[in-house]
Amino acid sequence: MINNLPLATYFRPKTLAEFIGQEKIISDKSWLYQAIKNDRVPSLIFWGPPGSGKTTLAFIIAKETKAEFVELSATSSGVKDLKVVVERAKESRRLNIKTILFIDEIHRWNKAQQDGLLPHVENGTIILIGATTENPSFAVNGALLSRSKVIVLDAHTPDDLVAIINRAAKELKAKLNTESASLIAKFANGDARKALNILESAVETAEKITPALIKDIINKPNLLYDKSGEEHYNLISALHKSMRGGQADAAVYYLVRMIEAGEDPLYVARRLIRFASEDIGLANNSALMLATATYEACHKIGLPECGVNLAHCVAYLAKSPKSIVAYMGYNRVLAEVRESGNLPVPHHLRNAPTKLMKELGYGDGYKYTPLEDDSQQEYLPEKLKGRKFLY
C-alpha cells in the first residue's frame, strides 16, 4: 500500500491522457472524447468485465467535466441513500455545478430502485454513470436504458496490463523483468486492478520480482464467470455449438473453462442431457443413456473426479451423428396445440371403463393392432387427419 491505499487505488488515472487501453471509445476522434471536452456527456451505462477501467472513467469525466463526483454501490445502497444525492444534486444545481452519480454494479438494483433514478436523469438533477459487468440489456431496466447511453469496455489487452504494470512498477522502483510482467498480464486475465494487486503483493513479499514469485502468489488464473452472468451462457453456448458442429476438441475446451470457473458439474451434466435428445436424438438413441449415466456419475463423485467423465460424454456427443427429427416434431405439434387447443380424441382411442362410456360409443371400433390390421385407423384428432410433424 501507499498512503494507506491500495495500488489499483493509488495508481488509478486522474486524466485522460493518463488512462491506458480502450482506445475506441476514448481516442481524440471518438464520440465520448469530444462529449467529454464539450462538455456534453449525457447519462452512460458502462458495460465491460472487471478492472477494465469503468470506475476510473466515471471518474475522470467528472473531473474533466468539473462536476461534482458522487459514487454508491448497489450492493451497499439503496433508494435512502439515491435520495440523499439528488437532494444535495438539487443545491449543486443552483450553483450551476453539475452532478455525475456514479453506480457501481448498477443490475443490483431491483427494478424499483432503478425506476427512482428515472425522473433525477430526465429532468438533468444528475447524470447517471451505471456500472455492469452484466448486459445491460438483460440487467438495466429497458426506461432507464432509453436514457442513457450504452458503452462497452473491452478486458485489457496483454500489451494495456504490462504498460500499466511497467508504470507502477517504475514508480515503486521495483525490479521487474519483462518475462514476469508478461507473467502478471497473462494471470490478470484483463482485469487492470488484478494485475496491480498481483504487483503489489510481489512488491510487498520480495526486493526481487521474478516469474517463480508470481507463480507462487498465483496458482492458477482466476478465469472470468459469472454463473449467472453472461459470460455463463456464452459458454454453455460454445459448449453446446461445438458438440453440435462435432468439434470434439472445442467442445472439451469449454467444458474444462466452466468447470476450471466453478460451474456446478451437474448443470453440465443436464444440459448434456438436453443435447442427447435436441441435437442427436434418433440418430444414436445410445446419447441420451450415455448423458443420463454421465448425470449419475456426477451425482454420485462430484468433482475433480467426475471431470473426466464430463469430458467422455462431450467428446461422445460431439462425434455422434446428429438427427433433430425428434426436437423439431415436438416442437412443430407444441405449435399446434397451443393454435388448435384441446381438440377431441377420436371415440375410437377412448377409453371405456364405465358403462355410460360404453354406451357412449367410447371405444368402439378400435383395432387392437397386434391382432388386426390398422391401417386404416386414424389416430389424430379429426382436425389433424394425415398431418405429419415428424420429418
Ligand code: ADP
Given for the second form:
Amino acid sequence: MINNLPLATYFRPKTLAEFIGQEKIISDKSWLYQAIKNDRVPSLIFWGPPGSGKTTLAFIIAKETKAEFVELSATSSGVKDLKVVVERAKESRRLNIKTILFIDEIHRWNKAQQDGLLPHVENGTIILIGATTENPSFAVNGALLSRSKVIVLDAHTPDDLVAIINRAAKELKAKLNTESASLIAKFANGDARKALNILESAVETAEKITPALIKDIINKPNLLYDKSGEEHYNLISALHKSMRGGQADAAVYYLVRMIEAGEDPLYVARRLIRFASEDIGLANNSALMLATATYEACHKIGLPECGVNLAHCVAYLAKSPKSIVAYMGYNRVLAEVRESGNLPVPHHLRNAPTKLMKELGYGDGYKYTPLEDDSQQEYLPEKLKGRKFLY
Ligand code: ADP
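Can I get the form predicted in complex with this ligand as well, since the one above is the form predicted on its own?
Then the entire complex follows, led off by the chain already shown.
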C-alpha cells in the first residue's frame, strides 16, 4: 500500500504517454488516438481480459479530453446510481463539461438496465465507456452496441508487463533483477494488476527480490486471491464439477485450494447444500442431511478445524450416486408455471373452511385416500392433466 492504495491503483497511468503497450489501439495513427486528440470520443465498449488496462484507458481518455470521470461497477450498482450520475452530468453539461461514465463489467447489467443508458447516450448527456471481459456481441444490448464503438484490448505481452513492473519498482526504489521481473510477468499471464500485486507482495515481504521469493509468493495464493475475482469462480466451478464427475481426489484438492486462499468456509458449505439436491437429490437423501450438518459444523467450529468437515462432506458427495430428477423436475415445472400462470386449483382439492366455500363446491368429490380409492382422482389443474415433470 502507498497512501492507502494498492500498488496497482497508485501506479495507474494518468496520461497516454505513460500507458504501456496496446499499440494496436493507441499508437499515433490509431483511430482512438485521433479521436482523443480531436476531442471527439464517442461512446465505447472496451473488450479485454482482466488487468488489460480498460479502466486505466477510460480514466486517461477522461483526463486527456478534460471530461469528468465517473465510475460505476455493474456488479454493485444499478438504475438508482445511474440516475444520480445523469443528474450530475446534466449540471456539468450546463457548464460545458463532458461526463465520461465508465461502467465496469457492463455485461452484468440486464437488458432493462442497459436500456436505461440509451437516452442519455443518445442525447449526449454522457459518454459511455463500458468494460467487459465477455464478447460484446452477446453481453451488450444490440441498441447500445450499435451506438458505441468496440475496442479490443489484448492481454499484455510479457515485455509490456516487464516494463510496467520495472517502472513501479524504479519509483519504489526496489531492486528487481531481470530474472525476477520476467518471472512475475510469466505468472501474471497478461494481467497487469496481477503483476503489480505480486511485486507489491514481494516488496512487502523482503528487502531483496529474488526469483525464489517470487515463487514463494506465487505458491501462497492467499496473497493474490481475490474473493470476488475470476479465480474464485474458477475454483468453485472446478470443485462442483469434480464432485459431479465423481472425482473425490480432485474435489478435495479444489476445496483445499479455496480454503488456503482464504475463502469463507460457509460459502463452500452453502454450495455443498445446493449440490446435495441439484446433483444427488433422490439418489441419496442422506446427502442433503450431511451437507446441512457440515454447514452447521463450519458455523460452530470455524477454521482451521472445519476444513476436515468440509473434506469429509466433499468426498462423500463426490462418491455418492447422482440423480438430477428433482433438479430437472423443478426446472420443468418452473418453465410451465411461467408459461401457463396461475391455473385454478381443482375444486375437489380446495379447502372449504366456510359455508360459502362449501356452497361453491370447494372440496366436493374429494377422495380421502386412507379410506377411499383415489385411482380416478386428478391432482393437477385441469389444463395440465396427466403431465409428468419428474423424470
Ligand atoms: P482492467 O480494467 O482491464 O481490469 P486496469 O485498467 O484496472 O485493468 O489495470 C489494472 C492495473 O494495471 C492498473 O491500475 C495499472 O496500474 C496497470 N496497468 C494496466 N494497463 C496498463 C498499461 N497499459 N500501462 C501501465 N499500467 C497499466
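Basically, rigid core = biggest C-alpha set you can superpose within 1.5 Å across the two forms. Fair warning: this is a prediction, and the values are worked out from it, not measured in the lab. Residue numbers count along the first chain shown, from 1.
When the rigid core is held fixed, the Cα atom of Asp39 travels less than 2 angstroms between these two forms. Core-superposed comparison between these two forms: CA of Arg350 displaced by 2 Å or more. The Cα shift for Arg338 between these two forms, taken after rigid core superposition, is 2 angstroms or larger.
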